[in-house]
Each structure stands twice: as structure tokens, then as C-alpha cells.
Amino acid sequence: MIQRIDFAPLDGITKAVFRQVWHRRFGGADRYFMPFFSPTDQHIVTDRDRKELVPENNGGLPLVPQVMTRKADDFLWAAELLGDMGYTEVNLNLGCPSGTVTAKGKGSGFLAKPEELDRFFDQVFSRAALPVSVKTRLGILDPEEFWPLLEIYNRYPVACLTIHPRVQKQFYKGTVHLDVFEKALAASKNPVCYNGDLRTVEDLRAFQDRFPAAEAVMVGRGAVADPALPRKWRGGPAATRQELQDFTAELYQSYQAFYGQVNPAAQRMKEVWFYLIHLFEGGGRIDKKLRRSRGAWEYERLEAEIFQTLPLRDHSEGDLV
């Protein structure tokens, strides 16, 4: 039975500003996973990463920072740094399917080298300053690649193994291999969390019915496309038009305060609307205009058109990738 909902890290979207506004306006998530940062060889925190990580920019939310690296020393340095900042868990990203990431052997690209991954884990789990959780895919090309990987995971005290049951080459499309997840849930010696294509209350209910032993899920794109999704799962109401309008207004203003400029704020809002538009009927036409829009004035005009003309659904529909 689902007892915990984690908010997935979406690079470029679920950063500090978004998390705080979303939490104030909707909530319902138990933990928020921060988009990954990659430690530098010099073990220096960049200004951009520091703004995301420092507690004063995170409003006391229950956060889990995510690190992406294939070097144990870099991960251990990051874990110590995060522990000093007050974090109580660090997450290793073995799920990102981006070609620019996997070409460096990071993210899900690390899954192609299980022996190297095993050595990495041996160093990390013997010395890490914090509990370590892992977000993983099934492999690179074939879901059957997962079973040797699970043997590795089972040898170490992974705080939570979040499984996105696709392989790297699928990115975010195609079959979610629920049969593999079912076997993994039974075979894992560590706590398991599910991630993948949970967009509606019906999706969550169907997942719970099929996997009653699963206690945790991670939602990402679905909770950006329908900010009230976790709240609805807990018995709360769907988002209203006024509530969404207040949410986007506060988010836009908060981005402006964060960046000190209106155009970068508008660009961030366009990225949010890539998902949120699926909560409105007939949003495809305006979505295309939003993607082509230039500058804050045009963005503001198109957002106003969405709220003034498009019917609101009670759940998101359409392709989120």
C-alpha cells in the first residue's frame, strides 16, 4: 500500500523556487528530490549549485539531494559536504538517460559497467557520511540486464532503491516493464520505490492494486502537469482555475525575484507550461505558440489566453515527453 510519495527531480524545473511555491500552493509530497549536481574535479561547489543546496534557500522542505558521478572520491566528498549542510540522505543518479550524460559513463550510462559500479559501491558504502539511496533504470538495451545489477544493489545497504522500469535507450517512452519491477520488488533486499508514468489518481490506484506490497512511489512529470495530483491521492480536491492562476502568478514573480530579470523568468515558466498545458482542453494550439514565443510580454499574453479560453480538466492528458 502506498505510504510515501516522493517528488522526482526534473532538471531545469523542480529547483528551489518551484519546490517552495508548489509546496505552499498544493503539497502532498512527503519528500522532494533535488535535480542532480555533478561534483567538480576540484571539489568546488559552483554558485549555481550552492544556491540550490543551501538550507536558507529551501524553506525547511524535506529534501534529498541527488549526485551524479562515476568517481567514488567525488561522491564521498559531496556526501560529506551535504551532511555538513544538514542533509540526512544523498541519492545517486543512475537513471538519467541523456546522451550527453551517458557518453561520460554517468547516470544510466554507469549501468553498462557493472564491475566498475560494484567497486564504486564498495568504496562509497564503506565510507559515506550519509545514508545513500539510488535511482536506477533497468539497464541500457534490455530489461534482463537488471538482474546482475540487482545482485550488486543487494550486496549493499541502499537506503531506498527507486526503480524506473525502462532501459536507457527508451528514454521516457515505450513500455514500462512492470513485470520486471514486480520481480525486483520481491527480490530486493533493500526498500523499493517505483517511478514511471504515474499521472492520475487512477494510475496510482491501479499501481497499488497490482503491487500492494509497494510502499513508496515517485512522481515527477505527472505532478508538474497536475500540481494537485498528490493532494488528490490523499483525498483532497482537484486544482481549480483560480488556484492554478494564483500558483503560476506566484511562481512567475518568484522566478523574477530569483533571476532579477523578467525574460529568464518567462523562459522558466514556459518550461513549466510544457507540462501544465496538458491540464487544459485544446492546449496544443497555444502550446505551440508558447514554445515559439519570444520575451516576457508574449509569454504573459499567451498565459492569459490559456486561463481565459481553455476548459480545465480534472486530470492531465496527452504526451508529456
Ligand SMILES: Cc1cc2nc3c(=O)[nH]c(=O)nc-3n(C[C@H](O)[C@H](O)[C@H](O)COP(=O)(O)O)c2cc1C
The other form holds:
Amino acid sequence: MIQRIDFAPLDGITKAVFRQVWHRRFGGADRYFMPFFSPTDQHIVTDRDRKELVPENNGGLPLVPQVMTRKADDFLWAAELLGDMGYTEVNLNLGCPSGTVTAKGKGSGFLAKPEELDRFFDQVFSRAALPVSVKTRLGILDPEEFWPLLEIYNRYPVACLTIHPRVQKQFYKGTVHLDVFEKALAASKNPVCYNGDLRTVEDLRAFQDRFPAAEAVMVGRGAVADPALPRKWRGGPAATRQELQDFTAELYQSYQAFYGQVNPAAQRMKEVWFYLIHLFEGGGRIDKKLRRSRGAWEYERLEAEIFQTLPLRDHSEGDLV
Ligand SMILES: Cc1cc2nc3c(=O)[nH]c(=O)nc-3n(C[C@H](O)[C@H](O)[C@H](O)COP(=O)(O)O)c2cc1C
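With the form predicted on its own done, generate the form predicted together with this ligand in the same format.
Complete assembly follows, chain above in first position.
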């Protein structure tokens, strides 16, 4: 049975401003994973990272910060810093598929080097200031690469192993290898959380039916595309048009206050609408215009057009496509 819903980290979207507005307006997630930060060699926190991390900017939400590195010293430094800030868990990113990241052996690129990963864990788990959780893919090219990796994970007290059952070369598309997840759930000695393509209440129900032993799921794009998804899962109502309008208005204003400028705020909003547009019937035309649009004025005009002209999908039973 699903006992916990984690909100996935989505870099560029689920940062401090989004998390707080989403939490206030919809909620239903138990924990929020923060998009990764990469420690610098000099162990200096950049102003931008600090702004995201400090508790003052995070409104008391249950958060798990995420670190992406292949160097144990850097991870340990980050874990200590995060512990001093009051966090109670730190997550290691072993999933990022981006070429610039994997070329440096980080994110899912680290999965190509199981021996190095084992040595990293050996140092990290013997010295980390905080419980360490891991967010992983199955491997680089072939889902079967996961079994030696799971043997490594099983040797350490991973607070939670979140599995996105795709390989690096799939990025965020194509089959999620549920058969591999099924075996991994049975074979993991650590608590497991499932992540990938849970977009509707029906998806959550089907997942729970197939994996009654799974206690935690992580939802990302689905909770941006339909902000009421976790709430609906818990028996609450679907989002109304007014609610969505109030949500996007508050989000846009909060971004403007955060950036002190309107254009970066509009850019952030466009990234949210990339997913949210699917909650509206026939959004394809405006979606294309939004992607091509420049500047705040054009964004504001297109958003108004969405709310004025597009019917909301009947998504109460989770028929989002
Ligand atoms: C735009 C974008 C940014 C992401 N940023 C991160 C990140 O910072 N850290 C991370 O572990 N995963 C990141 N992910 C992966 C998601 O956390 C999640 O694993 C993936 O979207 C699959 O889950 P979903 O189908 O529920 O969205 C990102 C994905 C997307 C699409």
C-alpha cells in the first residue's frame, strides 16, 4: 500500500518558490526532494544554492536536499553543511541522464563505475553526518546492469532507494521496466520508493494493485501537470479552473518577487505550463505559441487565452493524457 508520496526534484521547476505555492494551494505530498546542487571543489556554497537551501526561504516544508557528485569528500562536506542547516536526510543523485553531467561521471554516469561507487559509499556511509538516501536509474544501456548495482546498495544502510526504472540512454521517455522494479523491490535490503510516469489516480491505483508491498512513490511531472494529483489520491477534489487560475497567478507573482524582474518570472511560468497545459482540452496550439513566446507580455496574453478559451479536461478519474 502506498503510504508516502514524495514530490520529485525537477530542476528549473520545483524550486523554493514553486514548492511553497504548490504546497499551500494543493498539497498532499509528504516530502519534497530539492533539485540537485553540485558542491564546488573549493567547498563554497554559491549565493544561488544558498538561497535555495536556507530554511528561511523554505517555509518549514518537509524537504530532502539532493547532492550530485562523485567525490566522497565533497558529499561529506555537503552533508555536514546540510545537517548544520537543520536537514535530516541527504539524497545522492545517481539518475541525471544529461550528457554534460554523465561525461563527468556524475548522476547516472556514476552507474558505469560500480567499483568506484562502492568505494564512494564505503567512505560516505562510514562518515556521513546525516542519513543518506539514493535516487537511481537501472544503469546506462541495459536494465540488467542493475543487479550488480543493487548488490552494492544492499551492502550499505541506504535510508531509501528511489528507483526510476529506466536506463540513462532513455532519458525520461519510453518503457519503465516494471519487471526489473518488481525484482528489485523484492531483493532490496533497504526501503524502496518507486518513481516514473505516475500521472493519474488510475496510474497510482494500478501501481498499488501490482505492487502491494511498495510503500512509497515519488511523483514529478504528474504533480506539475495536474497539481491536484496527490490530493485526489487521498480522496480530495480535482482542481477547479478558479483554483488553477489562483495558483498560476500566485506563482507568477511570487517569481516576480523572487527575481525582482518580470521576464525570468515569465520564463519559469512557461516551464510549468509545458506540463500544466495538458489539463486543458486542445491546448496544443497555445502550447506551441507559448514555447515560441518571448517576454512577459506575450506570456501573460497566452495564459489569459488559456483560461478564457480552453475547457478543463474532465480529469476527476485520472484520464489525463
Ligand atoms: C525538467 C526535469 C528536471 C529534473 N531534475 C532532477 C533533479 O534535479 N534531480 C533528480 O534526481 N531528478 C531530476 N529529474 C528527474 C525527476 O525527478 C523524475 O525522476 C523523472 O521526471 C521521472 O518521474 P516522473 O515521471 O514522476 O516525472 C528531472 C526531470 C525533469 C523532466
